[in-house]
Amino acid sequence: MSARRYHLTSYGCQMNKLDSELVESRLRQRGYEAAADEASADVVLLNTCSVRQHAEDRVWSKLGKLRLRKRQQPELVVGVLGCMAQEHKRYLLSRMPHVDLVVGPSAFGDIDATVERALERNLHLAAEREPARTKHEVGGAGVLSVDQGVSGDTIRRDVRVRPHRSQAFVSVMRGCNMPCSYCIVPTTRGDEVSRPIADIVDEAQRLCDDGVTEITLLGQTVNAYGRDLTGQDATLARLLRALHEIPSLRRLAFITSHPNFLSPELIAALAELPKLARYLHLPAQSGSNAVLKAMRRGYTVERYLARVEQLLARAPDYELHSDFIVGYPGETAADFDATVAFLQRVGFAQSYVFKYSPRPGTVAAERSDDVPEAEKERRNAVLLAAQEALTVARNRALVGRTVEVLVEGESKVAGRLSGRTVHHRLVHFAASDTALVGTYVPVRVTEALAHSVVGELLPADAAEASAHDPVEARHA
């Protein structure tokens, strides 16, 4: 008999793609196979996402497709994984009786056999139906597995199941303790969980024998790491430390990060480890004290700034990222004219920009949703201008400057690869060797984009030079 194939499909962030990534592990350890597309595939799962509301609909719309494929196949397993699994629970399964599995981001540890369990079941009662019957009827197995479960992160991870052979994320800890008005994370992902920095040391030294050179270290609120492993004295700064001695490990960065967690601490870890990703991304979300105390975020504008400043003063080099959400309930136009401020006076490398849409259960969603989907529009589009144009700034301060890349494929422009930069800016460069890729190399950059820069590839011993160039990191 052939081995069984999987179609794992991811939405969302990037703890989702590391959950898919540990649930194929689980899956080919039971002797599955990866199939080469999704009609080909015996189970079928998409790993989803609940923070925005595209993101489901995006689901919701595949779901409907399956559900036509399922009355065809009646022995085709159907899953939906992850925080829509734990935000809809029951619904998925009373109200789309062609879905199989409904399986919560606590319950990926054993999830080859809840698969196992489902593909017996839909085989056995595909035999028992009438053929006349079978095209008509969509009912499947019906398992549900969440709130409680074996985590995914008791799985020993298979190295070499990772779409970059240079690149990896790891999981520190899982679920999250802050009341974020409008986030329903703590909801899908729980209460914040750590894990031992052993097992995390453990987990990459694994990836580095296996060729990987850059790690991100992953977190709901990744620098808020350890504070439920009492008496175990583990912070990130510790982690950080450890991990920096590995000696084939050339990158490490971590997200995603709250600015109440930026401690003396870990910033000294910051200044101190020259392997460190030169960019933090810490959101802030709002300009304006009010919106930020409506969203509990649990810090001012002005402590924000301070903690940014004791940063840039021990580390200058240091970029940052920050996330923001626009026409949030009871924002004004004085409130979004402080972001707009905030963003510039901070002089952010990148920021992702979303219009707040209210989730279900979470406290935001009880307040009126006031501010009109237009005015929402424009002030989506008036903070990306902004945001565009400190970057454009930054990259255009790069032309003439080396920059060491770490090659991750080939661009989407014909006969160029990309790569990205230790302060994570993308640099595309002309070049058709694909033996490049997962290798760093010294390109001068040339041409400044809005996202992005453009340069010529030099020999390798220009490499030296632009490893950590500091006048990259004054003006970039």
Given for the second form:
Amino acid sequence: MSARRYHLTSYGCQMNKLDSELVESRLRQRGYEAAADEASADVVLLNTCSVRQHAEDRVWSKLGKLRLRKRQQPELVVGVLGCMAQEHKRYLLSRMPHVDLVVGPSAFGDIDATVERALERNLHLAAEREPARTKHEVGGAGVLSVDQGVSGDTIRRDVRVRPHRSQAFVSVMRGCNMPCSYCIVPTTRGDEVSRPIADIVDEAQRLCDDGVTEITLLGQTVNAYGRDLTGQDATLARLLRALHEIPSLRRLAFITSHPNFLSPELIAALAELPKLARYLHLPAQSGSNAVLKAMRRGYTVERYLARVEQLLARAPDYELHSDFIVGYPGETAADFDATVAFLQRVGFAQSYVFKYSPRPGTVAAERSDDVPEAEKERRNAVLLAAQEALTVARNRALVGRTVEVLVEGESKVAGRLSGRTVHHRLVHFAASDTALVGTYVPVRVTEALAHSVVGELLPADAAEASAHDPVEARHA
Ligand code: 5AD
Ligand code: SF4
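So the form predicted alone is up there; where is the form predicted together with 5'-deoxyadenosine?
Now the full complex is given, and it begins with the chain already shown.
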């Protein structure tokens, strides 16, 4: 029998993308192959996100289409993985009989065995069925693996399965223990569980031995890393210092941080470790104390600003990135104006802006979603425009300077490659030699765009010149 083919679509955050890599590597180890497209797959998996309604709607509509396909092809395995599997497990199993597999984010470690079970049950069901009934909708395998399963973090990772040769993500903790009123993540991903430092260092070392030079650590509140590892003195700062020792590692980043855990110990590490990427993703969510309180974020605008000032006093070359939610229940026009002023005051280099989306079961969902959609749209557009003005100004300041770019691949514009600086800024430059992908090259910036800069590739020895550039220093 030829190898079974799977097709996996990932929605949502970076952690989901990394989880999808893990799922793929488990399936390949069991002899499955990636299908060229979804239509030719025997197993169709959706790794889902619940953070906003829009993300869920995309999956519900996709499942509607798969229901039709399953009528023609009853042995097809349809799997819902990730946050929606956890959140809607009962509904999926009872009301969506064409879904064979429901696997929560804490049960990816043995996903290959779970898929295999569903496949066997489907084949068995199909064989039993009378031929005349095959065109009718039939119940699926109904395999459920949620809540406590084999966590992907406990599995020794196959470091060869990864999309980029020189870049990799590493999960350092799962779950979230924060009480943010609007957020579904603590429900879908459960309590914080940190991995031991030794496991993370081992994985990072193996990745670097296989050619990785840039690692981004992942956690919902990555700078709260280690709180649950009692007696081990594990903190993000200590982890960063340990990883920094890996000789072939050149860049080290981490996302996403919570303002309450930007400790003096972490600030010291950020200031002292030259391989660290020079951006900090530190979502503020709002610039109004009333809204921050209602959101249960646990800090005030003043406290956020004080932490950032402490960081910049020690490490002035850091840039800040944020997330904001607009239209939170009760957010007044004055609250929103305060958010715009706050964004400008901090001078974020980049922000994601989201319209508030009530998530059933959260504290905020009990309040009336009282900011009208049109007003949410307006606030979204105003805040994005304010951010764009800041981003463009920073991009303009780079024109004429030389930056070090880790080349990620071909740009959408033909004849160009693109990559990122140590500040995570996207840089496009004319070059067609794809052998440059995965290497670090010096690029002189010639043009500033809204979300990226354009530049010209310089000879390799020009890299030394950028080492003394205070804006985009070469840190390795
Ligand atoms: N509505 C809108 N945005 C949300 N986020 C989290 N929950 C919601 C919600 N219910 C945003 C936050 C978070 C980012 C990942 O998603 O800004 O930082
Ligand atoms: Fe959600 Fe808050 Fe946890 Fe972030 S810190 S995942 S916003 S609960």
